[in-house]
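The form predicted on its own is given below as one chain in structure tokens.
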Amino acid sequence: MSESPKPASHPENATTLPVSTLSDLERSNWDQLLAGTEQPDSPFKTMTIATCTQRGADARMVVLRGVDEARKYVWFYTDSRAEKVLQLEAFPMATLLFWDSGQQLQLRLSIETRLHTDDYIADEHWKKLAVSGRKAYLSEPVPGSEQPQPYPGFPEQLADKLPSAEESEAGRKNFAVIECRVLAMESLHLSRSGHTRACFQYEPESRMMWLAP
């Protein structure tokens, strides 16, 4: 049963690589995902989602909004009219890609997605979203639609200000939460002294293993 993510605590500084055991590495990876939702300067604050289409593959950057390590779920938001929503409805399986250039660490999550728009989960996330975040959902043109000139993604009268809380509610109809059930997580740490690669599979059965880089 789907639930909204609950705040999770983690060490102020995530465990640095390399680590000696698969269990330690898995925990370090999830700690850094959690940091992506809590620390503004975390390299895991944003991620690439790769989707399938009738024409092939597609990819774009999104913001990580929630992490549930215990249940192995992550969340991000999008405009419900965006093309990626149609893609995920047709092909719910996707991949999330994270990269930390400082640590030379890549995390790749194989996921199954579920869309939330008109339910209590979307409502709960919307209530937590600041008006600065809601501003992006006030666009009248559909994302990706052709425009006669550059368009900022929100009404022109809001160019140099934020909407009021009341004004921001107009964006609720365009707001969607993408729930991602993590089926597997693969990590790759690059180092001159030797690379480290591992896979943590959660479904259909739970197992972890070292891989050749």
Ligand SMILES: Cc1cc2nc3c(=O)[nH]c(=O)nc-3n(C[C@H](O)[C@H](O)[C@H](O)COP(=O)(O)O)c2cc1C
The other form holds:
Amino acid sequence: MSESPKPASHPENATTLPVSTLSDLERSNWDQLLAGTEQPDSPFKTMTIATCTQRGADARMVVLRGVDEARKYVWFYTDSRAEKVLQLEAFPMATLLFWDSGQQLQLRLSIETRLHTDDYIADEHWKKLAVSGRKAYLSEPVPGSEQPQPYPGFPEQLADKLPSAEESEAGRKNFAVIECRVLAMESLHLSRSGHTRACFQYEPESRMMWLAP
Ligand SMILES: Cc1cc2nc3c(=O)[nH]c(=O)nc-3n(C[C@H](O)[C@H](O)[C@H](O)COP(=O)(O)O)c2cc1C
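So the form predicted on its own is up there; where is the form predicted in complex with the named molecule?
Expanding to the full complex; the earlier chain stays at the top.
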């Protein structure tokens, strides 16, 4: 009797690592990140950001909004009143984690963050954000604050419509860009024919190395 087909995410179906040198692997990893900002169905479109807190650690998903391979930066957006912003102000070092089950590829980025709210960097990103994206910054209650009933994250009158460009400007005061300087990137590719783990360090000096998985 033939075995039932394995799901696409099964390690046996994972592609073999498409590159053989550290430099090619590094370029391929950055290409994957870039694809996360350009291709709506890319598994690298979202990531987990893990932060330090006074009490321990915290983590949540965010959308990858920008990638600069040459300078080793990535960006994401958040509400400036969110808990993660307070955590990053107190502890700017954090980790970004990506997982592509199709390719069986994990990317782990050690980052140092910088918050942009009232400067030209935040202005530039805000200008490029569509009203559908701006809607998320129109919440009157502070994110994470207790509510007497379910609250959708935007004013009631916008339940089934988008704000006008003019209405969306009210969200600018709540908009924050988190700039992430990548200090190191680690990739892990899972395969039954052998896992591949490598580290690309950028700070304090550039180094790349294979690691035992
Ligand atoms: C797929 C997905 C994408 C998300 N993208 C973002 C994002 O880009 N920015 C953001 O602030 N929150 C995003 N969230 C919500 C966060 O995961 C989190 O619930 C929220 O920001 C509050 O986090 P905090 O209290 O730790 O600040 C996303 C959640 C999911 C499930």
